[in-house]
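In structure tokens, one chain follows: the form predicted alone.
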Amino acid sequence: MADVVVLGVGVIGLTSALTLEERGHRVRVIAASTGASVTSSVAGAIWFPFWAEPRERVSRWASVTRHWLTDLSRSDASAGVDVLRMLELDDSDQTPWWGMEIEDLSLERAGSRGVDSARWNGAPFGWRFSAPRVDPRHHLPWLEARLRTPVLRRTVSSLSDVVDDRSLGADVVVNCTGLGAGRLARDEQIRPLFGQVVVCEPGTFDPGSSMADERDPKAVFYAIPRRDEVIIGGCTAEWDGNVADGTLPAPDPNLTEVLLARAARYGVEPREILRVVAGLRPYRTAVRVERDAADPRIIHNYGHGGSGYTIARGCAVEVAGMVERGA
């Protein structure tokens, strides 16, 4: 059993903390801010590997997380997880890299009998599979409520300060600070990617099905139903604004119109707009889940890009293994 401090209260930090506690470790979570100001709170949050590398590790983490979320959807409705039927449009009929371990993955061809491809925006193929969808409004509080110790609100200026803080008594510090890791870990590889979604009343969209089209990286589309609303997205763009204060960026009104027009091309016609939200994905050329070479008491777990909810549990399990091997 180890005394562990986890830095960060996004889905990565909270899932890591809960996983460690489930395995018998004493855990304390520290974060400068919580709630709606955290990037994870504005995510579309459906299971799908997006902007995360390397593929071999992401695929393994994603498989673990998919099974965990699916089991959670059956056991506890308050966790905010439901399993939907996902349609991912594609130009190829070759099994995608992320689909190798999906047991119910099936291929549909445009124009085939029984296939409604009129709204596929010219895509020749579509992959259908079951995908857990997470609602951050419920899931993040659910994770936090299960921790044995309340989150400690504190601004961290350096990782070494946390490691050496005798009042915390940490054997291990798990760095789940997302974009903040650029400063704390002095990591020049991590960079912010801007994303924006429109949250609408459901309209006529099937509440049990989700659709996505990422064939054109500059015109990504997805529609993700929740229990009482639909998420319309999306975009991924380089961000050159300020991230030091940790606040979420303001949505772009022009982009809102682009997203709604894009949705119309796929036959998605939501009703009233409830809100428009934006965030900064913590992207890194390779997700960093490893011990710090200079200080083995520090384990890094950040840089998950657009796949935080997709690989959170898998990464947390790997972190827990590192803690236990080093304890």
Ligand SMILES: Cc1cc2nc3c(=O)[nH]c(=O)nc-3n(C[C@H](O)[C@H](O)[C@H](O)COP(=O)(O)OP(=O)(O)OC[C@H]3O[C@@H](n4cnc5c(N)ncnc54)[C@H](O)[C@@H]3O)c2cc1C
Contents of the next structure:
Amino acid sequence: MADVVVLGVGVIGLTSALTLEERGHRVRVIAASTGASVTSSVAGAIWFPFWAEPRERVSRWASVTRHWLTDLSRSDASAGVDVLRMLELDDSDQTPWWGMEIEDLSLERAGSRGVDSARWNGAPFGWRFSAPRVDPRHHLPWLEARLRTPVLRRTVSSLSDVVDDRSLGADVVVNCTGLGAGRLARDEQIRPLFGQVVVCEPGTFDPGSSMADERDPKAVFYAIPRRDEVIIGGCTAEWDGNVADGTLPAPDPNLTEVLLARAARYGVEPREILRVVAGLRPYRTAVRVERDAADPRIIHNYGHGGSGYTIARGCAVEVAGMVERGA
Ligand SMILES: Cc1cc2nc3c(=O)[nH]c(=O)nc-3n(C[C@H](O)[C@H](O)[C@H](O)COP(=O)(O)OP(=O)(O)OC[C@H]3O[C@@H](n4cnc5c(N)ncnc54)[C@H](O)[C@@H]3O)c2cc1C
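Having looked at the form predicted alone, could you now put up the form predicted together with this ligand?
Once more the chain from above appears, this time first in line as the rest of the complex follows.
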């Protein structure tokens, strides 16, 4: 058993902390921001590998997470996870890389008998499969409530300070600080990708089905129902603005109009807008799950881009394996 300090209470930090505790480790969690001010609180958050590399590792982590979330949806409704029927529109009928391990993946062709493709915005193909959808409003508190020790609210200015802090007594520090890792780990490979979603009353949108079209990266569309609302997205844009530590970027009202107009092309016309939120995805050329070369007491787990919810558990299991091999 190891004494572990986990930094960060986004979905990556909390899932890592819970996974380590389940495996018998003593865990302390430290975070600068919590609740609605972390990126993880604004996510869709559906299982789908999106803006995360490299594909081989992402597929493996996504598969582990998919099974974990699916089991959770059956065992505990308060975890905020439900399994939806997902439709992903495509230009190709070749099995996509992310679909290789999905047992119930099936292909539909526009115009085929029984296929309602009138609202596919010209897409020739659609992949149907079941996908767990997480509601961060329930899931993040659910994860946190399972931890044995309350989260310590503190901004860390150096990883080695945490490792050397005798009052914490950590054998290992797991760095799950998302974009904050850019400064803490002096990592120039991580960069923010702006995203915005419009949260609406569901109207007539089917609460059991989700729909997405990522064929044009500049005009991404998705509609993700929750139990009481529907999330309309999306957008993935380079970001060169400034936000104060611990805050989220302001949504762009023009983009809200664009997103709703785009949704209408797919037949999605929700009722009232409940709120509009934006966040910065912590994108890195490769998700970083590895031991620090200079200080092996540090394990990094950040840079999950647009897939934090999709790969959190797979990454956490890998981190736990590293802790155990080194402990
Ligand atoms: C609009 C939008 C939609 C999305 N939709 C999806 C989706 O449908 N499916 C999906 O899988 N993913 C989705 N994502 C991506 C997902 O939200 C991210 O990959 C995920 O939230 C990253 O989680 P994280 O825990 O690494 O980072 P964060 O949630 O940003 O958490 C980082 C934590 O580290 C702490 N921290 C940072 N620096 C310090 C420091 N110096 N000292 C102490 N603590 C520190 C912060 O306070 C915070 O607690 C979406 C993202 C956006 C913006």
